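As structure tokens, one chain now follows by itself in the form predicted alone.
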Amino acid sequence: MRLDRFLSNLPRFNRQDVRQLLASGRVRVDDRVRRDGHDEVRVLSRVELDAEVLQAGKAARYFMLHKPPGVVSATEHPEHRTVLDLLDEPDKQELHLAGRLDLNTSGLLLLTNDGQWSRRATAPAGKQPKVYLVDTADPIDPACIEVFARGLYFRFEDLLTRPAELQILAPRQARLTLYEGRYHQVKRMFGHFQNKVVRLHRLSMGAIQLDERLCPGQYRVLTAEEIASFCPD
């Protein structure tokens, strides 16, 4: 919510009233002077008036988990069990997904509180790296490898796929490093090759690797290098 907004829906003070507290430089937001009304309050902000807090604001938080497959990457579904039903944390309602998986796909699911963080973290500009396991039906071909790394046209959304990399580590498996996130994307560039995908699993996002020691459905918080390696220098 813009700054000035979030002053004017106080019911104390009007748009004149709010032009003046913000010329003035009595409004700091998260601890810095804001005088601009289209700054960005958030719900971790803490928004000060002189000395009087007007929000506290919220601490930010980061979670890993191992998704498994049949979970869905949603806060509430009314058929199956949802990411959120996994974690037992207090008002986790107030999490969501920086990027989802597919219903079957399994591996790493990043969740937070922070939105500037998860666009951050998925957004096609940023071109993180996102690596998957991928098993298929039948052997892959070789030819995949140049044809993924050319880009591949996807027709309903009109568009050339950015480079992707592939690395058969057995006839029916491979470790694919993509960097943006189609829909159903891996299945769509294995279907190419007319090669049914049968698991996919996420390793990774960026910097931050899916850690061993979680079991399917278990999760941790990330550590403050993970949370960094998505924040700007």
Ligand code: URA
Given for the second form:
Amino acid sequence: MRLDRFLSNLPRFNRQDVRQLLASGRVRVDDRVRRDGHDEVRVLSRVELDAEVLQAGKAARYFMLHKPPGVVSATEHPEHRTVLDLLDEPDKQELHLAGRLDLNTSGLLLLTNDGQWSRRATAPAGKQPKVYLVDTADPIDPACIEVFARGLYFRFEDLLTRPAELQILAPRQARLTLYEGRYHQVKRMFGHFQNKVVRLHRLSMGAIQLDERLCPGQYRVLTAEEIASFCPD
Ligand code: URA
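Having displayed the form predicted alone, please output the structure of the form predicted in complex with the ligand.
Once more the chain from above appears, this time first in line as the rest of the complex follows.
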């Protein structure tokens, strides 16, 4: 929310008060004086007026989880266990997922309470690579390499997929790098070649690699470097 809106939502200030408060340098957000009403106030931001705390803010939290198959990428579900069930953290309902995986897909999943960060991590314009290990029912046709690199037409969305990189590792196994995340994208790409994906595992998102020390179902806090990898320079 914009800072001027945040302030004028408080019952004691009208718009003119807000302008004066900002101009006089009495408002601080995250320890910095803010004079521009267009600046953003987040749930995580601490907002102060002189010595008074208007919003305490919250610590930003970031986790990577090794998602096992059979657990749903959601915060609630009527039938299945969710990825949140795997976390033993206070106030975990405040977390959300930065990108999803299908029920039977395993691998790297990021969770945070920082909406701005997760938008950067998943924004299509950010073109962050996502790397998957794919096992298929039938041998992989080498023609996939060129077709995936050119882009495939997805009729439902009426779009051409972004150029993707396929590296065939074994007759039925490949590493696929995507620069977007369309619904069931990997399965649909191989489906174009009538080849069923029997196992799908995400290895990385941007510069963040799934920590090999995490067994399926385990998680850890992201390092400062991993968090910064999705922040603008
Ligand atoms: N593509 C898929 O088909 N499924 C996933 O879970 C991720 C990418």
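Residue numbers count along the first chain shown, from 1. Nothing here was measured: the structure is a model prediction, and the numbers come from that model. Under this definition, the rigid core comprises the largest set of C-alpha atoms superposing within 1.5 Å between the forms.
- Comparing the forms between these two forms, the C-alpha position of Arg213 differs by less than 2 angstroms, with the core used for superposition.
- Ala23: CA moves 2 Å or more between these two forms after rigid-core fitting.
- Core-superposed comparison between these two forms: CA of Arg35 displaced by 2 Å or more.
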